[in-house]
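Form predicted alone, single chain, as structure tokens, below.
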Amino acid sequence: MNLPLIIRAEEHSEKIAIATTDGSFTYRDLLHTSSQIATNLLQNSEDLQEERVAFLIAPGFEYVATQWGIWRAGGMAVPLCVSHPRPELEYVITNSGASIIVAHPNFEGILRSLAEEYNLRFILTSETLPSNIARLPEVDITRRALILYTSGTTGKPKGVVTTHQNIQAQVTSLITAWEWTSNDFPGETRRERILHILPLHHIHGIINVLTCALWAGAECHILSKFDAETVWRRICDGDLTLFMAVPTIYVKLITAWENASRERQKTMSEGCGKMRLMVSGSAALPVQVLEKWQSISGHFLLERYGMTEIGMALSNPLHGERLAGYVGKPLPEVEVRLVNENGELVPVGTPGEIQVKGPGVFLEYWQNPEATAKAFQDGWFCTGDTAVVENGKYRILGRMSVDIIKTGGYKVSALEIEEVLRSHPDIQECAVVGVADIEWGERVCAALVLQGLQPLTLESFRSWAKERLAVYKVPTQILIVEELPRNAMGKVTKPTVVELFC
């Protein structure tokens, strides 16, 4: 029996499926290189029994069908992150175990080294692929499909595992609420397409948008990164139906707009008025962007809360009234409750922690059980974000912890930040924070004791940070201090420090 996704598939062959610049592949196309792949990946073992496969590849066909292909092949997905430096990705790549690395030949150098000092299996995608495909296993829902890092409070990223049958949970609770079709829309010759251009080892990008478009049997056109003028020219052509995006795009977006002719302004607007559903997610929106966009694209962007470990929880109506700074309700099958410090119920009004049960929910963090016990409280999910209910709706106050920043839609720790800070020949103590930000929802910013009279430059302490951290946990701005503030127990205050750089 194959997985509901190869079944679906099956029934859109001769539809497109992926569009790229590189040209337009059909579900066929898909299903046939995804079966080359997957028996390269068995070479002559007949399932990979959850083996986890690590690959490296930009955002485009390739990279579904060699992700695809990991999951026909019985193995875990473990998707890398194009823009990470060495030390993220051997992170990951250690942390899960994987035994096999498939990368781009733009990543041979940073990745083929890694896998000869593992001694891991490298497969380039440029390789010849078999042409004789191989009996493929049968692979159960219930089985680990999926490993993506993301930031906790306790350092180091976390692997969170989902089935097939969670990421089945959460596109279809998506589809139902969002009303994804795969049929032509009535009166029209165009279909359900959607633009992607959000990362593809993020939750946002592989499950809210590729792997949704293409359980429906629509179309996904993927650029292989974000460029405003590039997004606005697809936008012009009028035949899309829908786009998701973070806050930090939209105001890109905006930016882009105003720096328009008025005549091209219109086509810009006219385009966005084609679309059926346009979403942001994974920061919160500020009132003005949102107000912003809704003056240039008549559209009230629908806000939904989710994160890695869930899903997609919350959501505004996409019929109905949307409330600026709310997330609406429950989604079709998500169970959510706000509980105090003590794990009780509040009452309506008061604020509380979300928690989230339903089939969506992660199975594990990997090999981590003590962390994975500790995020669950009678079978529900602890998010550590707080709201409150107003009207019936959610609306999100923020982290529990002040140790995670959310920035450009990604959420970071700022202990793993300081960790790796503190390893600077220059700085002797830190502290790392998220200072609120229109565009990027909070700035990463840090404050540094020095140890010595050597002075440290900005430009200087970005250049060694990136070659350790990803860009966007690089702080963009630093502040040289004496002494950290601190409280009578010598903790450091980091609501004090976040003052430091207002």
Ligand code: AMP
Second form
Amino acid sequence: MNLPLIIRAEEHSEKIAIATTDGSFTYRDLLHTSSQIATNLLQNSEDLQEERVAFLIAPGFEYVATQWGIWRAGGMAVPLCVSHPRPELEYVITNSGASIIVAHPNFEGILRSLAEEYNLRFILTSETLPSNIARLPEVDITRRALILYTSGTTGKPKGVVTTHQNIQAQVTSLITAWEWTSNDFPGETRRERILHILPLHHIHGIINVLTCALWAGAECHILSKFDAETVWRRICDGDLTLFMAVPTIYVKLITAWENASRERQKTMSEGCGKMRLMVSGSAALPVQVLEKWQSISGHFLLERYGMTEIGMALSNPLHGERLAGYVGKPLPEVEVRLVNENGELVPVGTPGEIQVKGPGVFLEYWQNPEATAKAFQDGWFCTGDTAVVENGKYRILGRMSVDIIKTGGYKVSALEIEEVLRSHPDIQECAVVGVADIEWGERVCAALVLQGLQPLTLESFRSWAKERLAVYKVPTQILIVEELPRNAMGKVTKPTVVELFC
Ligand code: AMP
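Instead of the form predicted alone shown above, give the structure for the form predicted together with this ligand, please.
Below: every chain and molecule of the assembly, starting with the one above.
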């Protein structure tokens, strides 16, 4: 049996699946190219048997065809982040135990040497693909499909493993709730069409946008990277039905709208009016952003809550009242409960930790049974986020750990950043915190105790850090202090560090 995603794609064969600046590609194109890629990956084996294939390709048709090719060959897809420096790529490649790296030629410089160092097979997307398609393996949906790396409260990022079945559950839940369709809209020439502007190493872009679109038989129009002007141009074309983004992107779109002429603003707003749904998630949506966006676009953004480990869990309704500052109710097939520190259910109106159960919840942290076991309580996944239920709707209150920072929709670990900063020759001690920011949700800031008398400029500090950390993890503000604030136990008091930056 083929994977359901593939069987469904066969039904939509002549419809456009992906559109990019390179052209439009039908579901048939996607099936054909992904079968060629699968053949190439298999070489002479019959099934990759969950071998990890790490791939670094900018968002576009080649990315999608490669992801599907890995799945069709029976492998596990390990998407790499296009903006990661070498140490971050090396960590993901080695931690996942990838045996193959697939790269766009733009990334050959950084990845070929890594492949040689670790003796991995290296494939460039520019290589000619085989014309004879091999017999592809039957891949059961219970098999592992994807590893996404996500930051936690301890050390380095963990690999979140989802099976094809988990992905299917995450996707179908959203398709039902938000009524994705493959059909043309009655009385119109357009189909269900989403503009994809999100990174493709993160759940939001991979599941909520790309895989939902392809599962539904819709069109996914992909920009290789986010650019506010280009997004507005596409919105003004008036042919999109859906848009999904993180709050930071909405803030950037608001700024671009405010900088446009009156006439242009009118066209921009009319373009938004043609869409049927605009969604925000991956970080708290400030009410003032929601209100400003409503005045510009006429859309009351649908805010939802989710996480790499669970897919989406809570959502405001597609139809019916959406409440600013709330994330609605559990999505189809998702069970949610709130518990206190003793693991007991809290009464309505009392804050508690969000715990989640359902077929979309991930299988395991990659090769980390201890962390996996610790993340569950009686079969419920412990999110580390707190919420309260008011009038039947969930309101997110924040994260239980100050060491988890959400910046621009990315989840980053203060501890991981601190570990890297401590390797700077001039830094003796440091404390990294998230400081509230209307555009980024939180800004990554670092209080530093220096050793020696060498001065440290933000510029030289950031360029040093960018070689070691993903750019969104690099502190945007530093403060040189004599010593870090500590409690009686000698533990750094992070709330006091935050105050230093306010
Ligand atoms: P990630 O796994 O990168 O998608 O990050 C998941 C985390 O993002 C959650 O655990 C929350 O802390 C945060 N998050 C996601 N959606 C929302 C939301 N609508 N409001 C507040 N926080 C959110």
